[in-house]
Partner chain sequence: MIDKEVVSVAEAVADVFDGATVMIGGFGEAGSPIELIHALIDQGATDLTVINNNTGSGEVGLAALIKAGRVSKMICSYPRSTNSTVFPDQYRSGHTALELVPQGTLAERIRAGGAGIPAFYTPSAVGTPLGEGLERRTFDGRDYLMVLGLTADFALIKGRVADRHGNVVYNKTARNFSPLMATAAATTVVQAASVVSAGELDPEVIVTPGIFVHRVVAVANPAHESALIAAGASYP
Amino acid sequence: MSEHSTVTGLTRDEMAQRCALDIPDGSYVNLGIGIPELVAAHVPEGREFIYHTENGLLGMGPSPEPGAGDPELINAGKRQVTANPGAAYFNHADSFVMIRGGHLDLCVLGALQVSQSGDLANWSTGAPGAIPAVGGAMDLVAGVKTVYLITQHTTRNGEPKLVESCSFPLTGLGVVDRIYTDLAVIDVVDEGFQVVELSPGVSFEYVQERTGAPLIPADAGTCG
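Just the structure of that chain by itself now, the form predicted on its own.
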């Protein structure tokens, strides 16, 4: 048994909880499909986040208990959600005006690949026959002030998602600020990927072995 055989890192829910800790109080936030949706269930005590979904809801709450939801109240990923007191509904066009007009503070998205310069690929692998799923991602990374990613550190086949240069079709150039994976929290700085925090039981070397670009230790000075 290798020394790393018991290392698992954070669960999907723990990744979402860790991300929520970094969202400032009072932020207007858009959550992407997949793991980012779980962030809605983790609002730190004493803070309020106003969640936006591009299909027309501001003030989105977490997913309802099984069987207790309204089938007509869904997010952009067609998952049932709740509406917090004071929530507002609007049409799709108005929703994208909010995004493109710079009125959202932060978005949390998933990723297929992210480069060391902050380029994001999260809508298609570019493979023949692949179903494109761009949704509002291109608008979000262009219009939102801060972009966080939540993703597994590697693919199911063990390929790095954090790479020197993306090989998949891009969603945006130089748009990513911070990445939350099962293994670490990583900032994109001028020099590349800088480790902010390692998950419990995970070493820097373990993360570097699973990253397709050089990592900068947390205590290394940067110019970014």
The other form holds:
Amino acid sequence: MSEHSTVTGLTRDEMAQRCALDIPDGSYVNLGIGIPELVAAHVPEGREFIYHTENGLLGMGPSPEPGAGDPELINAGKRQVTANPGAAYFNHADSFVMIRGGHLDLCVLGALQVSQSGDLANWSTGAPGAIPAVGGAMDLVAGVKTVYLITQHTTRNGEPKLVESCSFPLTGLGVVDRIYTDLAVIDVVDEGFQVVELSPGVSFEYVQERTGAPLIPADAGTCG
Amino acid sequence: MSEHSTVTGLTRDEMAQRCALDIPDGSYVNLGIGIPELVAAHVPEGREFIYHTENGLLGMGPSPEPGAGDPELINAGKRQVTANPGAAYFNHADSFVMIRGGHLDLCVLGALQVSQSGDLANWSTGAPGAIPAVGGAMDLVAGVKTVYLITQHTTRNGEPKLVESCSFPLTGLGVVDRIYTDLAVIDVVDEGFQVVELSPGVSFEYVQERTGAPLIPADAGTCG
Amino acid sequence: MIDKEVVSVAEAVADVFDGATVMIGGFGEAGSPIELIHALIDQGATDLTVINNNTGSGEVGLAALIKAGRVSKMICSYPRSTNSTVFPDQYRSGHTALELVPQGTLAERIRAGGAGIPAFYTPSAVGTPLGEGLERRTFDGRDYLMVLGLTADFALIKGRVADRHGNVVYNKTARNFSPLMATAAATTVVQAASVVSAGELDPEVIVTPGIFVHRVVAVANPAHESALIAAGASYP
Amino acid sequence: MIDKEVVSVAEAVADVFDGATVMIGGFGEAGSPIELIHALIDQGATDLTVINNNTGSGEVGLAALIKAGRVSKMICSYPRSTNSTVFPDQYRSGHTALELVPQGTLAERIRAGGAGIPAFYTPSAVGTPLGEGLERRTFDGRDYLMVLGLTADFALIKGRVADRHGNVVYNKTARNFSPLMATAAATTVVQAASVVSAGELDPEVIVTPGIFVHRVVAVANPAHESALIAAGASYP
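Starting from the form predicted on its own above, please write out the structure of the form predicted in complex with its partner chain.
Following is the full complex, with the preceding chain placed first.
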């Protein structure tokens, strides 16, 4: 823990920006609520992504100018958005044909916990008395070709979010491909969590100390 | 067979006209190829039917004026038609949502054979070497609320089409509600074939002689 | 002449009965048929099972129906929103039960109900608490769950324009669940900002064909939930 | 900039491989992508499994593909039409196999394939020869058959207008199976009478959203099967 005082890791915007770098030009992308939404502000020069929102719009654009919005043109987070040229509206069944049918290239979601076998928990802490709410998360992880997560590496209390196995109720089994945290980019491979890169000024050991499962170093050979 | 020389029964048009009398105003109707198509020409005064064709049109209108048609505006029989005011086009899955989902009030089909328990055979004689072709018939009989048949009472060779049990491959089991033939109108009830009315100049015995199962007279009590 | 127009929202919902299952269109406020819901509150039917993606916001529309104690069960995917305080109270008190369904499964179950498909298989929720109790089956080496179609006694829907045959077009993302619900209810009621004659809508662009719609009522200037909440409104 | 337009029908079908499964849009001649089919004949791929409601007419379009010996299996509902003589010959000679599927089940199987639904239950064909060998199950006292989703390697589709993102609108009853097939193929190729820039189609009226379409090619004056047959045409 010796580095603690000097390590800050990436900001929310930087995590989103790092994630955006890995999304190929022309991808059809669904962005979850929270940090994932910030990806849209960091599309690399020369690339174009087409955003899907599960409530029935492909080709979602940014928020409208103040006063110019339509309360019936919203995203899955129920915030007003716009429609880009080439957009299309459709019903909810067709929207999930896109998701469940494997037509979306990629989704970027938040996480409460993710296990070394790629299980994701991101909809409920299972706390007694909480109102359970799942939305489209289970459909997205089951259907979208590639699932990226953006999340702080640990909870506010410093507990690891990357764990051997999730204690919270699952969203999906073995569904996560890659995780972008403030501290590192980590792939889920057959052997577990493999570090792809460390954030500037962050050591492997520092990340390992804050991770609830063994990390495989970036240069280790794997069959993942 | 003493009446043979004087009995002609209803014409094709008269059968269609008789059937049309029983269709309530405002019904959503699918008409099969052949005699059933003639129903559209005999809508009783003051009633309006909306015609569905399974290839994706609700609100089908009559044939276009010569030269005014569009080869891509056709009916299930692949003949050019028109679209009435209030029509809608839709894809094939949605078209069969209407059929399978029980949204159509009524369909009128042709028949090769119909059994006293309402089984219908109308797609194949099972002859060796014949190319089997079913189209939408099995979906129609399985999904539409009320299934009427219009058919000659016997084959060209004088064999009964109304039989105890069908020898031809079935289209559906227990699906037929009412049969309009040149000789009679006959309901399929729990006890079998019940005569609703005889065509002008046709006796019960005459029809019975040409039917392959017992007929229940029109005035017999049934629980059908 | 076929004319499905009725003169008032009150007439449109007059026959909703106690214990009915009611699908209500909308995702958040987009597509929420607020005037039909308020008419249903006035009408008085209770012990309703309501199917909607959410549970309403503030104390208007669906939230007001729940607050009035009329909803004994909600089937939805996301009963948690900003300004959603009514449902949590009714849920915690045990007055309103909850069947939580993943959003895509909810949409497809409604479509299946309308399509005469009693059940289908989906990969969503396999291995999760929402998959518990469902039959599991493997196709091509992957696990799926069998889920059942959903139907309803009534669907209350908001369109942009409807014609008197019941054809409907929608506004942007207000479309969402409504075209599916229209197919899955025994009686589908549509409120639309304008009701026009048959033939005024282009047959190429109709989203809900009239066969699925039983009543149409004009509500010229429909309220938006967010505007009502901002104005501090509650219903009744 | 996303631009799915390719310059020729030859380029559009260049990668169709021997043994591929190809869905071809159209019901009879309405929506038949004749120019794409002719390009496929020129391209030479063989041992194809073709999914189409019918089996073509005359000796153009789909019938020409069958006549050229390229189709080892047809999956369809109605392989019998006026002027349909090519398929019967190939079927009786054993060159082309036939999987006959009720029309509504065929449409729904394609939709399911595109929707990630491996199987569903339908009441169609229960108790008939086309239901033999299928698993039967009772829901609410009624019998249903389990049928599997259908997918393909390629879909060849005819639209009226497409934009460069792949959004498509159709002409009247030429729509039929095409929007379903677009969702169910790994590679969907659309010929359209005009190809326009993204933004020129109203997002409210798009029938096939661009996510389902991989290539778009302009065929300004597409041939109609009936006109070709009337003119005595055959292909090649």
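Positions refer to the first chain, counted from 1. Only the largest set of C-alpha atoms that superpose within 1.5 Å between the two forms is called the rigid core. As the structure is a prediction and not an experimental result, all values here were calculated from the model.
- Core-superposed comparison between the two forms: CA of residue 146 displaced by less than 2 Å.
- Relative to the superposed rigid core, the position of the CA of residue 81 differs between the two forms by 2 Å or more.
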